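Just one chain is shown here, as structure tokens, and it is the form predicted on its own.
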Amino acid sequence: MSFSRREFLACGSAALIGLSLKSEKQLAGSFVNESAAAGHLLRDRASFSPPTRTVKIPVVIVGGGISGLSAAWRLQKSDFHDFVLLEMNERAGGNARWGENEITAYPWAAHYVPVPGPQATYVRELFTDLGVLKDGQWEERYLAFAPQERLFLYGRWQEGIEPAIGLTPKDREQFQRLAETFAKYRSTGAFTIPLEIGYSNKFAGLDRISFADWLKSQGFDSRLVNWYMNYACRDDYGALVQDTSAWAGVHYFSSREAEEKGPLTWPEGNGWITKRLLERVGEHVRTGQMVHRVAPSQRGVSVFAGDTEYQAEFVIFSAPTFLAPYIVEGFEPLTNFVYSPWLTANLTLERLPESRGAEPAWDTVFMDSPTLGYVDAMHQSVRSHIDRTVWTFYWALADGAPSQNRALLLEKDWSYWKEAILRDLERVHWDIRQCVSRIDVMRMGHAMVRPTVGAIFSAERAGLKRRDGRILFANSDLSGISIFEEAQFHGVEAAQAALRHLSGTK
């Protein structure tokens, strides 16, 4: 049976309370990393106290996610140290933040990087710096251990997430034809990571229709094919196929090598990369500093955060671009930037649940669940026996309008989401309530940009990527796709643009 998000939650509070009564065990936990209240001050145009001090500095980086940290990394590597990075949260990292307890470190969002191809030169340079890539070889301990993925469908487990059991001849023909179609697009070289490397209007027409309409026009009507396409879009974009540009849908499957080795992962996910970057640039990072105003002028840019006015020559705006109309003076409203709300949770397990005949994998997915499943932080451990672990549970609220789902995130309390998560898990892990001791939940109202129809090739995005002014935009949302490689690319490109401007070269 298939459940939409609305159907999944339609049981209402009374039913969820009933579920909680089935378990005598009281679970610890709370909401963590909450930033909505601070963000809503910007949304509501709240007043802020005037600054009490002034700092003159050539470059200010706004936002401490992977884009901002990558910009700092490039400035530092270029022997330029006269900059500061301002981050509103108490910990830098953005979607690459991490947590840790007495068992293990664990991710709060992004948990892997696919092995980068030869065109992702900045990523390969970074991974060489971090010891992940040595003499052209990937460090084995950072490649996901087997088994990597498993899918629960038809009452049993299979290895891999693409459905492979219970297929009809029609299903098999469509999966094969879809793979051949994506291979043809891959061979054109127009679908690259980073996007800018192979940026071409050759297939721009795909950006003007939805992925759902494209699938239908190509005769892909298999239920399993469409489930898998929806899963891919929910996983990378937080959106359903009908809300995703066909160009972005094709890019998901045609931008990487078909038989790539990997992915690269760590117990704390991409938080491992954040930690390594902070070791290099942390002296420039100021956390708990929410930028509430950016005022450009002919002579430079003033950046206001806390009690300080930073007078800069250039600003690298690595925060999500949707914030610019609320922060940057004179910035016009945006029309092509839509963001997906997400919920993630970290579950501390005192023991593993019954596996139902399958070896635990790094990434576990349930067919027809409105959620995206979970990853196991201890999967990369070299211990011979593991009892306790942490599962990171992912839920992209893709069904329905993002604004309504953001309201839902804030409206429901921790107990509600705790029960919804356990309800999803116990459909497969019947004893999960006896295994879990703690559930911490993180709500992200604007977790990632959505590649909506017409967004990838919009004039609005093209203008922001020019970086010919004093404010250099750098968030991954400039690509319309929120992945590590895009965030890093734009951060590095913005840093290099700042260096060129400062040196007077073009």
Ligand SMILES: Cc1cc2nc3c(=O)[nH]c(=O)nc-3n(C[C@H](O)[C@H](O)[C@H](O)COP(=O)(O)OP(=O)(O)OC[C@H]3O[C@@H](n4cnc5c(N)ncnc54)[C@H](O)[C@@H]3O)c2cc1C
Second form
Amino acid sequence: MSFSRREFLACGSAALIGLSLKSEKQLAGSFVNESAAAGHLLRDRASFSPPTRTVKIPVVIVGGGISGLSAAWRLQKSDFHDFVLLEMNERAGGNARWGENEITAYPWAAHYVPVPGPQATYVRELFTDLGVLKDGQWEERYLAFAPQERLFLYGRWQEGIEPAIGLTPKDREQFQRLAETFAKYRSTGAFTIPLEIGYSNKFAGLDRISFADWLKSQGFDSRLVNWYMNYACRDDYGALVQDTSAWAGVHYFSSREAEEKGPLTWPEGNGWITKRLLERVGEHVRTGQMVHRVAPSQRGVSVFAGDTEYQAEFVIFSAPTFLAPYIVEGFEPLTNFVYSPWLTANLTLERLPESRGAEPAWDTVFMDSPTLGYVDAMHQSVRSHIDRTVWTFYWALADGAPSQNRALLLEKDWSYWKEAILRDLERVHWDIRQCVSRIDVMRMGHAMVRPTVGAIFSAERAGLKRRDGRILFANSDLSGISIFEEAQFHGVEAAQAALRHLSGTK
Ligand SMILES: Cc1cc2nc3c(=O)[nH]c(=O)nc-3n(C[C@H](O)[C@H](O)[C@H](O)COP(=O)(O)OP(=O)(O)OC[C@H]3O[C@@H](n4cnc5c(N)ncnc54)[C@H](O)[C@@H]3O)c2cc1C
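Alongside the form predicted on its own that was just displayed, please also present the structure of the form predicted together with this ligand.
Every component of the complex follows; first up is the chain already shown.
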């Protein structure tokens, strides 16, 4: 049965919750890692107390996600230690944060990195540093174990997420033609990771139409093809095909060579990388420090957070770029930075639920669900028997306007979301309520940048990527798509620009 998001959300009514209370044990859990209230102080231009101390320091990094931590990593590796990283949350990592309980560590958002290709040189350098890549070989225990992905469709399971069962000849022809089309785009070398390497105006026209219109114009009207294209856009961009630039849609499928191995993953997802970066640069990181103002000064640029004015020469701005107009004095409003709202949840399971005979996989997806399914944190465990585990559940609120979905995220309470999650899982795992003991939910109003039509090739983005001023932008959203490799690339590039500016070699 297919649910629209609206029908699905409508199911979370009081009647439904009443029903569940009768039949199920009480579940523990709450909203966690909430940062909307603090962030909205910036949106509402609240007044902050004046600083009571000043610190002179050449470089300040704003934001401790992968981009900020990667900037710190590059500065440190270049033997430059005169910098501080300010992170608003109590823990660094941003979308690569993790949690831990007595069973396992688990991700809060990003959970894997595809095996990087030869052009992702900074990622390869980092993974060599971290022991993930040794003498040209990927460390086996960090490559996702089989079975990796399973899709539930038509009441049964298949391996892999691209629909492979119940295909009509028309579906088959369209999947085949799509694969050939993406292979042609791949061979042009214009769709790369990082984006910057292949970036060329040659295919800029694709950025001027939606992926939905492109699919239609190429005759791709199979329901299964369209489900799969929507799944891909929801998964990587938090958006539906009609809200995604065709360039970004093509990039998703044309930027990576088919790779037998991988992806790289850890129980805590990309939190593992955050941990390793913090081991290297943690002494420079100050958490619980929300930057509320960045302003030009005699020395260069002043950064205000808590009770301190940091007088810097350069700022690496790794916080999401949409915040710049609210923080940076005189910064013009932005028009090309749209963000997708997401919700993730970590479910503690006391035993594995019934799976209709299927073997557990790392990543589980249900066709025609508005959610993206879940990832099992114990999948990489070498234990022969797994009973208790943690599932990370992913839900991009892609259908509808982001602002309305953000309001929904804030308006509904934990019970509502808990119930919606359980109902989604229950369609496949009928006994899920008997297996779960805890559900923690993380709401992210501006989780990831959305590659809307025109965003990738926008003049606004090109200007921010030049890094010729005192404020060097670095968040992954500069690419228009939010993936680990882009965050790391921009962080490293911003650090290199800071070092060049400081040494006077532009
Ligand atoms: C649900 C979800 C799943 C994802 N899964 C994957 C995945 O599996 N693989 C993958 O490659 N990518 C994934 N991503 C994309 C992910 O966003 C990137 O991989 C990457 O982690 C982004 O890093 P970043 O540093 O650019 O941004 P962010 O992670 O957003 O970091 C920005 C940081 O700035 C801080 N900040 C904001 N404002 C301020 C302020 N005023 N003062 C100080 N600090 C501030 C924030 O707290 C945050 O720590 C996922 C994203 C989401 C939302």
